[in-house]
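Next up: a single chain in structure tokens, the form predicted alone.
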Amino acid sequence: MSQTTDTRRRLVAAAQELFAARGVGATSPRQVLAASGVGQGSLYHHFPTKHDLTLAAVGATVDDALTSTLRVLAADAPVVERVVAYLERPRDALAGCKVGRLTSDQAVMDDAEVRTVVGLYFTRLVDAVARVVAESGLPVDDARDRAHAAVAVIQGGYVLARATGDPEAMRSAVRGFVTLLRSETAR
């Protein structure tokens, strides 16, 4: 890896760090480049702006993110399965969700660019569960209504265990929409 490229992924690994840590809108550059401990003159070569620091850092989460989402669901088991296996992973729920998280900074929803890669992350992530919902050979309709609502546990599991300070009500939900698709497959 060049002197250039370890730079950059510096930035954005800081970054990434700081705005899961603090959000966007409560971190500045200057907070970043302490973090990275590359010089300030590297910041701004490789991002002009905080707009583009920002959009590097969100997309990379966004990647990291949907990237260890789809090996879950792509791994060699019956559907239900691996919906259990992505439902079920290990999260630190008291943590919240890196890419979720997002959604609730006013400066993300503020800028378009940004919100766009945190929208598609959730669109992306229902397509790839609906896809494998409907291998089952369920309607289309009916394996995206389901996809929606195992992304929609996840999301609001991390936002109760963080509202109660109890990672047992992210687990709580999952374990809930678990035993509703093994239910219903079991018919």
The other form holds:
Number of protein chains: 2
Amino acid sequence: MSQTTDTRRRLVAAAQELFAARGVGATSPRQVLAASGVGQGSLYHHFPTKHDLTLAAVGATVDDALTSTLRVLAADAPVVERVVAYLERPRDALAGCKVGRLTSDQAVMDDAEVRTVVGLYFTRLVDAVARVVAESGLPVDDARDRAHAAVAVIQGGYVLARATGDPEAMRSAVRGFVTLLRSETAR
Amino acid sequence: MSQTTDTRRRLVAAAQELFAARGVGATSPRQVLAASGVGQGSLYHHFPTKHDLTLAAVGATVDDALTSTLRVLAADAPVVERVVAYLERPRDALAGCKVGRLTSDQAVMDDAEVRTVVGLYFTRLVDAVARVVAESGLPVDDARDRAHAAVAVIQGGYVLARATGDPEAMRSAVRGFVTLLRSETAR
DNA sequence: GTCTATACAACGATAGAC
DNA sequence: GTCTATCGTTGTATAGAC
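For comparison with the form predicted alone, produce the structure of the form predicted together with a further copy of the same chain.
Let us now look at the entire complex, which starts with that chain.
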């Protein structure tokens, strides 16, 4: 593995962490430098502008998140339980969703390319959940509505937990939704 | 009405608009000046620091939002329909929630006083929805879970709509949740 | 209370030596 | 590919006249 590649990775990894903790707009290239331990010249060699660094870091974060979520949804279990497994997955509620938080980050929304990457994450996530729900035999449109609601409960759970400073808010929202989901199935 | 009060109001109104459109961290005192038409000296006379201006503007936005939502929840209708009325309320989904978006705004989360105001908004909102749900006779804990889920669906709906650039994502999430809510009631 | 002018740090980015 | 030094701009805030 070349040194080039290694430096690049350290920069991207440092950017991913800082973006997750403080957002893109509130993170400066200088902070990424300090966190990664590389020099200023190196950063601008690998990533000429902040846009380039942001695209690489957000792209990596989106890939990681999608991969691990799709694995949970593909488990060998009844349809409802696979959706419930997604919903009840352990999460750092107070940290917020690494991807979802970017939708109110002006530095992201002002950058068409990065915004597209964030949009694709949610499109694919909702599609994956909808496919699972549709296995139950529910009409496709209804399955998509359920999928949107499920993903929204998680994203909103993050907002509630962060706003109140209480991770229990996320768990309460999930419990409320799962109860409704199961009560329907049990009918 | 004194000129002092009027200048103050124009500053707060301009700050509210800019904060709603671009967030607190991404809005500078200079932009507030330009939008309000007042001079630099005036701003710093009424609000010595950005913190002071932020607290006033966010406080006003929270008050407005809470007041109008509580009115919807107090309508004269069956319990489930009052919750549905809150859920189906017309919203500018692509703009995001003026309050919810602040939970991923670093300038807000770094300011303990402002953060508290945002937290209280959601605490009160969830409490209000939970009280309505509890009128149905559901145990209090279950009512609170439903309320958290309902508010989360809306907040998550904003995230989905903004991420995908499609307001239909919010409507789909709401439809999915309302269907589950009504199916339970109809049992 | 409001104005103009200014201070000082941090921002994103570039220059040019090695 | 990486370094140190520096650029021009904007951020938040202050000074002092009116």
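Positions refer to the first chain, counted from 1. So that the term is clear: the rigid core is the largest set of C-alpha atoms that superpose within 1.5 Å between two forms. Please read all numbers here as calculations on a predicted model, not as lab measurements.
- In a rigid-core overlay of the protein, S136 has its C-alpha displaced by under 2 Å between the two forms.
- The two forms, fitted on the rigid core, differ between the two forms by 2 Å or more at the CA of Q40.
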